[in-house]
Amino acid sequence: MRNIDPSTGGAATAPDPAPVPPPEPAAIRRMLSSDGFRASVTFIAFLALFAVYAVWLGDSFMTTDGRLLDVHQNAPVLLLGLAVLVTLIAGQFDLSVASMATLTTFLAIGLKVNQDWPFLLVIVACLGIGVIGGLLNGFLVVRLRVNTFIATLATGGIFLGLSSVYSKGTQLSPTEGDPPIPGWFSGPDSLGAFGNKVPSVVAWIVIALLVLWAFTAVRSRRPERFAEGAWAGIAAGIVAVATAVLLVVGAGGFVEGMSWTILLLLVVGLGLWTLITQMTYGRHLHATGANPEAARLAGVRTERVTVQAFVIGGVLAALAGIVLAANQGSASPDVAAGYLLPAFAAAFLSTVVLSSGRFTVPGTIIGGTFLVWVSQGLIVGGLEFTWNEVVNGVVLAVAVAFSTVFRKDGR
């Protein structure tokens, strides 16, 4: 029997059925497609590789002192990675950092051995050279509009040439009768020696700061569906669990074995991360690198920001040279020349290690360290050390490609 609508006298129209909401994706699929997981997939892949190393190589690879020694010896490379990171965020390339490190390595040794300068003045002079080198790069790129590759390639040649002129093309090291390098700077019981460990209280303070950084970083990744307070609690829980796991698996041994060089690397990393992520300059730096014209129209002084990025990179490169001088106690021609590509590899790995395409300070340090550990594991397993650069290139290409493909598949 047909229903009659009394208001129209005609047949009543059946209401449209309510739209059926699309089925919710499964929990695992939601996790795999989340930004947090996609940013972590390369990090997880590295951990899986190290688990394979642990089974394959056992204690010959899984030793605290051995892995800390890798970080200690490669601290100059990681500092150079941070140096190029700053200019990469600004949308520039700095190919002069390795040459700057070579120059300041010679100056850190030579200004004491040859000129007998007070050593604190030597360090200030080396850092000042880094500032001057950064200003020169910034002037060529910003003021004279020279292509960043050409400008920094040219200044890199200048810095390397100056180191050769200063050293007369030979190795520079203290000899009997020369003014000695201070024992606190270089030597068996110096700040540059791996055997000279940081006091435990200092190391734990730094670890506490790193935990605080981790909480801040996780908290800043709050998904829109979570309230601020709720996500802060979740972030605290995540960091607490991760810290507990690390302590259980032996992270305390890493703390007890921390050298002064590693401490310096971590402190510099924390300072640079604070500058880039927590201060106005960092926001201006990212805006300049993302879209210089839009940033300029928004009131950002993009030219000044770019010059400052080159200066920061120059200072970090100079610091890398100082650390290299402390660790080796001498300087050789082209001592840091081979560090340029690993430094850029560390910086580019930061875009796929705990990140979804952005350059980050923690990703640079972690990615650069993982790169070293991958190579060292293969060397311990019997690979000739001459394959080291090949391994670095393959790891960088595979890591970036793997992360990129995974992000595309997760869309």
Contents of the next structure:
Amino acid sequence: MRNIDPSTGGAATAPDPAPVPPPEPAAIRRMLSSDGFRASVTFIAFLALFAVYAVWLGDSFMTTDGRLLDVHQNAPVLLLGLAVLVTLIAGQFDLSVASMATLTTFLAIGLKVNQDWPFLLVIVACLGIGVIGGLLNGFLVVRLRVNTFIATLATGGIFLGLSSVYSKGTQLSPTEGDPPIPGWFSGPDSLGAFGNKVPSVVAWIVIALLVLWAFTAVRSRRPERFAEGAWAGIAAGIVAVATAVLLVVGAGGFVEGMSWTILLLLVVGLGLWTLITQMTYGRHLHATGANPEAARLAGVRTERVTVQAFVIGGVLAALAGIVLAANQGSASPDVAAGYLLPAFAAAFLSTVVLSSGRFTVPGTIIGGTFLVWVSQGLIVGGLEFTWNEVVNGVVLAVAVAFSTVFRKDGR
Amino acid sequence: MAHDIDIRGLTKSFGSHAVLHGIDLRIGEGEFVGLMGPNGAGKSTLIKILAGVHGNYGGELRFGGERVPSLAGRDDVGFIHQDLGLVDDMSIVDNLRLGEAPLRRLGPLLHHGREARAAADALALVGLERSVDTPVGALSPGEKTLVAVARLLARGARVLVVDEATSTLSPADAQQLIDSLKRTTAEGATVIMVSHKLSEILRVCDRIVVVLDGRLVEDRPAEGLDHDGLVELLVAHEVDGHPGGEREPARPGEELVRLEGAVAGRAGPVDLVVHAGEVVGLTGLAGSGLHDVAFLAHGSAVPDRGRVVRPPSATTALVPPYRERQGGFDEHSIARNLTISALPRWRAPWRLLRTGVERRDARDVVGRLDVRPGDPERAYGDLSGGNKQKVVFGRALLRDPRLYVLCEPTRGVDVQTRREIYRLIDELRSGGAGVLVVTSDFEDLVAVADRMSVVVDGRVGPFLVADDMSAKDLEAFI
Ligand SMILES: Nc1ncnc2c1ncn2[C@@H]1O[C@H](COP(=O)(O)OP(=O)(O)OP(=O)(O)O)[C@@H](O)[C@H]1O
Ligand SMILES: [Mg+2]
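What would the structure be for the form predicted together with the partner chain, given that what you showed me was the form predicted on its own?
Next comes the full complex, and the chain you just saw is listed first.
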């Protein structure tokens, strides 16, 4: 009934309805509430923070070479991030990766220096240790049904212990008279040195692949209101503009600045991305993590998938150790211990960097890199480097909380 | 009156997707309202708004004349979902006391006697004859639901809202539940019940409300309505259905699976054969090991004893019985949920996936089963219950196996879709597939099975040929 309610008609007037806010332009509102924007909001926030850094620190922060050096030095952390990423997708925590990396760092140096194995064999052996470690984790978790935290904490202890048994608890660095580490692996002008750059042809190929990849990724996120063909055009446009902007801003230095370690990181990332998003295994992995029971009943061999995830994680961790050995040329006890937190941070950041809640490979690499840059900027600005871990923790908590709040808004 | 519910102009959208378009509904004390309508109509959304799960809606809610944001958090309103919030390891009495102030004897000592008496009183309200010390895990699903109702009533609930709580129950359990709900309305309580089961609605409801596409299209007393009348009422608002034609007789071909004295879980020893080109139906009471037989036939359970023989060519696919838990992957898209069992279909060289073709095929299935909303990139978890069921069914279709094992294939689906699923099962059979339908819904068996049997205590009884069986005969047969 439309009658005016007599009880509110008198003195005690009902409060007027709040003034209607001026309508936002529909296009802006639609953009703000679109999934694409929500997924990018943390990414954009990071970029804004770097813009602040740029104004504040100027050229002491905004150097392509300096920031690439950060990536180069943190490649082991990022590889460990990818290692935990795979198991996280399967719904498991692998806490043993940092110890695995420590172990293979020692073996990569020691099997040459102490045992004088042919160096390629050393590398194969290290990766093999990664496989064995992954199988062990998988066996404990899947077959014996040990809780994944406890199992990987235990195996992590074992790997770390083995490394100190092997090195008798001391640092391991080659001295005069020892069989030398090959010059291509470690030292100045080696593949592990930042100063030794990838030929620019290779760098361009990598950039082309990255552009192609970005195009595929954007194209697959087609909003419903665009036709397939039209969206492909738009996606190409977006990627082209973004590439042009990056090249102008200074990523051009990327071509000259790319070290072999960075190349390795990108190639591994691309390979893992292909495995996880473009192949059957990745679908099975995601299904296993999302709902193991439903996956099993749908015909996914969840136990096998989980073991394989641990093996992939083990191999990536072993690789991280090898890269660490190449970068440092020596091994000291528990070199990688401090890497566990930033590795998990990178993987978790991937759920909010250009993603809405899902673990992704590019997100891990980008998120992990941003994490380093945030603290590096503060260090350049005068903060003691000992604050590093504090900054890492704060960034992780803030970034994840920020995007969670943002996403809830839509409901 | 104090417990009148008054819903005015209720609207709700998820993002740009409008789900409710202005619902007006007034429900008085003592009414038993049946809320019906096709899958995705917005019934659960309406109820979740009442329950305070979804905020951010348009229109207003009044309870007992007062404007309220939702009916959540009050002792006089109770909601019963499929997840009952009971703890299996604890006894009935402890479950009833969960979240209540403890009845104390002295200081921290509990007064067990009084607690037990209070619990027994609560059970009496719902007519459950069980000792209050029984662990909840030992109860049948229906009895658990009754315990949940008892808990709500003991706290003083005068309004009960039930969303498809009967869909997972055996017919006998479901009947016990709705009868005890009916008893509460006789004492002045209000019940709002969502169900796709016509017989239940007809048995207890005073008033029938039909929602279609987020609008109220029908609101009438149940009196004078029979089964056919109700079907007409529901279908009148939908597109024309497929009239069920005469079924051709089955032409069983080669054996697809043979169970020989197989034992697993609660099932066994079971002997069972399913041939190509026939539909075999199994039914039984909850806890009879019914679903374990299905898992054995599908291959997702390995027999502890006995044998399960399947020729190497006999691929299988399963529609699992407990959709909420076993059905799918909430955060993944509809498309991914559909294709997970059939990925080798889209395998290109180097083991890459042809994602374009995959997406197109997923879109086809979405169209064929009329999943709504029809965008395969939407999250599966946002679908309505019945639409989830369609996706799980579609997954089995995409796998295109020789043997389909369908558990509760029509659980939670609307009248229209139920017919569509029956038609599909017929089609599979004529296409030469074998189908094992394992269900607690007799209507399924009557509609599709060529021969059927009852599982009692994990054993499959003698088979009956379908021909002229009716649901009644079968019910009597159990
Ligand atoms: N959280 C959500 N986000 C987006 N859309 C949603 C969400 N929940 C429900 N929907 C959509 O709202 C519509 C109504 O869903 P609802 O669950 O209310 O249907 P229903 O009437 O209960 O159907 P059913 O009989 O199948 O259970 C559906 O189209 C569904 O996809
Ligand atoms: Mg529903």
